[in-house]
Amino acid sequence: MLLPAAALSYCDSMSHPSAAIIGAGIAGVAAARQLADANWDVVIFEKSRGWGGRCATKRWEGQTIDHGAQFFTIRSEGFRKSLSSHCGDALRTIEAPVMTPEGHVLAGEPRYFHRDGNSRIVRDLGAGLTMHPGTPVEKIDNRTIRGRSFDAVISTAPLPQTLALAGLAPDASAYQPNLTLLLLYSSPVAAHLRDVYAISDPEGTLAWSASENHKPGRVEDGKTALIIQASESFSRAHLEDDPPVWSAALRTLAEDRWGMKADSILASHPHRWRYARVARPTPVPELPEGWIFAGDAAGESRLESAWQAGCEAARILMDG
């Protein structure tokens, strides 16, 4: 259930405990789903226009592009059952390999994606929940948000933002930023790379580059969409630069790596992820009474880990 910010209204319930969830990413939706199924009165507040958080999908130039989480793995039975229940047959696996710049195939677990865009995973899991998009929460006093008091607050915003909401000093050192670039071409990649999904080069400036064409139905015939994610060092060095500065550098490197013709470029789109992934696990400081942090600061930056963090936060509240 999506409610615009201008239409916020509440009916406090005396019979059910209430919880405010900050963030409509997968951790927030996992927590909200667990609590709602246990008859909690749950409201999700999301500053962006829709579901997903860092599990982000962009409808861009007629294409459907995952510019956040590129794919995800499924390791636990609980996560598998939840996805099966809510996403049905929309889950797919990427069949083409991930390779090193030297041409070696990187072995790994099955790489899953949602047929309609990875943000739809979160939207599917959140079906029926009350979520207010376009509703930034800048500060929370005594668990009161927009005039309503809640019994509990679960914040899934990155830890620096969560601490700021709680009136504590933020610390961004636990997170790596990431500069991401979307590129669309009217020509195919070089013949020897057409069967490659992605090239992983953690030590290079192009830490990750992938062809969204390997997700059927995402890219129009005759076009190629590349997703470029820069290294941590490059991203930190250029985080505050104007996007044209770093976009041009990344585009040149990507065209060289994938054998793209520069004159076939149709469009490019830069995106800055300030809190892309955890650089090092960080203990969560003591939060105000009734608050719980559910995020990746203390663990891994994986989709499934975020889901598990949301579920665990909900269990803590329910066990009271």
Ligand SMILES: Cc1cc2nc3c(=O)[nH]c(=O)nc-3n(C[C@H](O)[C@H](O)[C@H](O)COP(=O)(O)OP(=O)(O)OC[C@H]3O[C@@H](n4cnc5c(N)ncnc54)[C@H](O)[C@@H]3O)c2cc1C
The other form holds:
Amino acid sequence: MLLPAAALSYCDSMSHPSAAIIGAGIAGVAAARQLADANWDVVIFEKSRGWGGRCATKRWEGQTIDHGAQFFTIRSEGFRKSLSSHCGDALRTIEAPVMTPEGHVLAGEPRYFHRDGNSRIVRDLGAGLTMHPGTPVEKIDNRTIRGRSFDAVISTAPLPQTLALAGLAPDASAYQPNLTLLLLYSSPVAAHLRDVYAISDPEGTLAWSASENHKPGRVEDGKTALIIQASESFSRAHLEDDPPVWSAALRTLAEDRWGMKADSILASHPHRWRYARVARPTPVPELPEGWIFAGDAAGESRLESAWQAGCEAARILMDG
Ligand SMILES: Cc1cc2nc3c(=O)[nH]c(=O)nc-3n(C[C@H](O)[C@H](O)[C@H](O)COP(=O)(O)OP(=O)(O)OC[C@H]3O[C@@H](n4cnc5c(N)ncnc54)[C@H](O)[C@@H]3O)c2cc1C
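Switching from the form predicted on its own: structure of the form predicted in complex with this ligand?
Full complex below, order starting with the chain above.
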């Protein structure tokens, strides 16, 4: 979802209008792609090293792990078309089921992933666009960023960060944090769970735990890679703690749930998502003239929704 900023005046340029996009996550790339296809002059600024944002993939200990968005839906024809023209035949579905801790299968629509890591979706959609990695936008003066003036600015940084950039009071409670733990073992999961992709337990401390082995080619033979996402309450309670404090607790619970042999652990990796998902839809305050926020703050935290928010932001600019 997105909300428009104050009236836009992006026709300063006589030739191609220009837009700065803050963030190379899926919303930013969707917006940039639409504008570039309509001959806008588009530059993406990204503070981290590459594409993806929360659609994150980590090359870790020889494995390829999606430690942000685990999978995605394809509900709209527009999203389907865009993915098929940019990702070719690299999309797959997870065939194994998601279960409750009590062993009931949770039915759901197809769960898609990118063969080479979910961040590749964003990289594929962004192919050919101008993106500056490792380039945080820290200040915007009247739509001038790093010495260049733009006709419009689309910020896809999570809402609290966008508000801070605009000099407005950030509302950190709009998002819930998430503490994520990656675990790698040299042994398999318990026999009765080998055909299970994930266990969803929104009320428990281990809100989500999944075996990345169900994405073929991601995990070396003989190893097991688990992704653990803590509940909102556990994540909030331990957000500022040192990772060893909370990762030890999550690891014990995960080993119990998946029947792992504790002494077969090869590696673990904690990750703190400060703004993981929308906690409650939040109205976006009025932003400076010429700015648009595009992101999940006012709606759902899903890749497809973020993609739609980016497309909608681009459409608002193109429609003038
Ligand atoms: C742990 C986790 C699990 C999830 N699981 C799923 C799932 O299974 N399925 C699903 O559909 N969705 C899932 N989601 C939600 C989904 O990942 C997000 O809704 C989506 O990726 C948001 O995309 P976005 O482009 O709006 O924001 P982001 O991906 O957050 O992109 C914003 C980008 O802006 C950059 N940025 C921020 N500030 C600045 C600045 N000042 N200058 C430059 N760059 C800046 C950031 O580095 C980032 O790359 C999950 C999210 C998390 C965290």
